[in-house]
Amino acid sequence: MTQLIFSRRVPDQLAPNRITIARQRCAGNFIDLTVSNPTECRFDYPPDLLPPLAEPAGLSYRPDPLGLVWAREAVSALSGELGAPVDPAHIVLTASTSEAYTFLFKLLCDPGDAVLVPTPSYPLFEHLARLEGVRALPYALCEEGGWSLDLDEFSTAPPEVKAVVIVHPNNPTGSLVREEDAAALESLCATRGWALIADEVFYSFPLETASIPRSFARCESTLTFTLGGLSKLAALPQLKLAWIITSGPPPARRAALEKLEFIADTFLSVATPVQHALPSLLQHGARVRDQIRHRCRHNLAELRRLLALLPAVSVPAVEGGWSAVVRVPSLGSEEDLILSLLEQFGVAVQPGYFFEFPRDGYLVVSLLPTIDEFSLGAQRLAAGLGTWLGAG
């Protein structure tokens, strides 16, 4: 047989790791605290959330590469609600965040060009730029700082960078990009010539702050695309569909709008009755955002109730989204922690390493699941934990 070759885009070792073989050999016989797919944990949708998908009008084919001027006009009325008016013109649909993201990456890059990525951060960038024939190289958030930007760790990026991509907030850190330095950077974008890719999908859950510093949609200064998507805006993650809201300065905004729009044509990609369903799905989702966020909120202070019973153990402040960092004195490895905690203590958290975190010692908390479900999976994060620094 003639050898198969593959895409060096592909990674060649694709086998499960030791954690995930662990979860199958538990057989589900654990509190997950690692979920994040909201339709799982148990949230009261209302019962007339769904129905728009069936409107006649999804029957009919007459598909707009941006996508339809109604749904779109939708998310120009939600990004005026938290603070950020934009033109509908202004906005591309998608049929997720992972795909606005590769639209970008080949607006933006020719292969072999790179991104600047956050670390730590969600592990998906380096699979989509990778896909795209493009480098994702990692920039590091200052956990001293509250895991803040350092800027000074930009002046040595390569002439090959072409974007900047930040999460805000950030995805699982919680943390949020001050106003001094989202000013700083997208001067820094406008003086490099790089364009600026801002994550803001967990922008409508604050948790730890009296109030979400300004969306980057308001950007002017240089050419900005911020995203945002029903996936955790609506908790719907199986409609598959989001945004790209397309900012800065008129002439470089309408060149890149022209462009997406050509990329967009080629794909097609987001479904008719779900354009149509989006004014009804984001009026009706601020129901089930308003329930993630009490429990989020609740969660959260149930976990440092719990964790302050072990000195050594701390939860640094999160400042928005669905995810809780656990810090703790690295005795060993983190994988053999985080087994132990599967199957010794029957819970499940994710490792650091997971994230790119800057050394082990880090553990991260899904703060979805059912209040009860959560204590009890807190607890025995506890108990495990107590254990292990009492073996250390």
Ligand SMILES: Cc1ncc(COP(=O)(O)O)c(C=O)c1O
Contents of the next structure:
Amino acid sequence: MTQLIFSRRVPDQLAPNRITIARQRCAGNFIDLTVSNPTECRFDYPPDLLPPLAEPAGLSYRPDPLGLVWAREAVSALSGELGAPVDPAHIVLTASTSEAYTFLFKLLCDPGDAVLVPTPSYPLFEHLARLEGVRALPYALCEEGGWSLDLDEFSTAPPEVKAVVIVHPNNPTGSLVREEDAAALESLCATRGWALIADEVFYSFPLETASIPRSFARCESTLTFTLGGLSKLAALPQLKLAWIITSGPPPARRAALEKLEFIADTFLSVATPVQHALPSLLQHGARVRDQIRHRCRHNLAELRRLLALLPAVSVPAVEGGWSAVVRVPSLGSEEDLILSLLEQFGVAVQPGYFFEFPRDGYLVVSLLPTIDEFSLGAQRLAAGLGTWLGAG
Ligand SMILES: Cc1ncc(COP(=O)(O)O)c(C=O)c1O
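What would you give as the form predicted together with the ligand, now that the form predicted on its own is on the page?
Full complex below, order starting with the chain above.
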């Protein structure tokens, strides 16, 4: 019956996996180093953050499909601070980065077309593409080069490919795209006629990097869509506002914006009050951003300190973002290790396979928990890994 009625865009198998079931069984009796929701991590949100949402201007409904100019000007000012001043007319507001992806897949792909997505990376690409009738074709980042781009990966791309997705810095590897790789990718996209979709939701969270390569929002040589949003930048995922910055050769950029306006007009999905409040949210959100940067740096140092006692375990450099990868020798199934850490040592971390790492032996740790909680979780992780390695 199910197969007769429902589309293949939604997976058939939606049952919880072994880890989810084990977490339910543990009923919260563990330190959660998988948390990615900043509103659950006890940051001090300034009291002046929310009042602008109640401004009377929010009572009037005069939608602009691309987003209210006032809000787009705020994004433009922000992108200026990040080193890439952008004309507000080149910005499109959406309700989330996820929605931005769906708009871009509608814009660029017919059903059956494909987009190239990095691995290891954010696991939602597969679903976002599939829900639009689009295939997400993985390309591998090169671990030896610090999860860098390898352009040879693109040489066998089929003709249905319409775009390349890049995450800068990548989640969860924390790797930034180097200037020379960015330039090479831009020129490849221009040659092959592919659009470039650059996810920069973590761009404002540098960790272990001497310099931050430029934002893709400055790319002019090929049609480029650079994504950002309040969910990470101001740690406000519940307010539902993100943006697409469109750049590239003017004729392509103009055509893309005209069509994006049509798509956005069909939904008009961004609420008016949050658009009016955006300048203030971006200004006051900077205080939460600073706390997150500070906490991530602190927790990363603590993780390194505790895991240094285990020579077989390493924590590769994290150039930016909210998570760290822990590399462990693969002595058995990653899932068994995760379950043992959870059930015997009381700490939850993500398995690497969740992010499509190339093999077993990668754990992903969120750097967002409070300093005390993180320290306790990392101690349990070190104890659990010590036992696992001793037994292996
Ligand atoms: C790389 C990346 N892009 C996008 C998102 C989602 O952003 P939004 O909440 O704006 O949909 C996430 C969330 O973790 C992410 O890791």
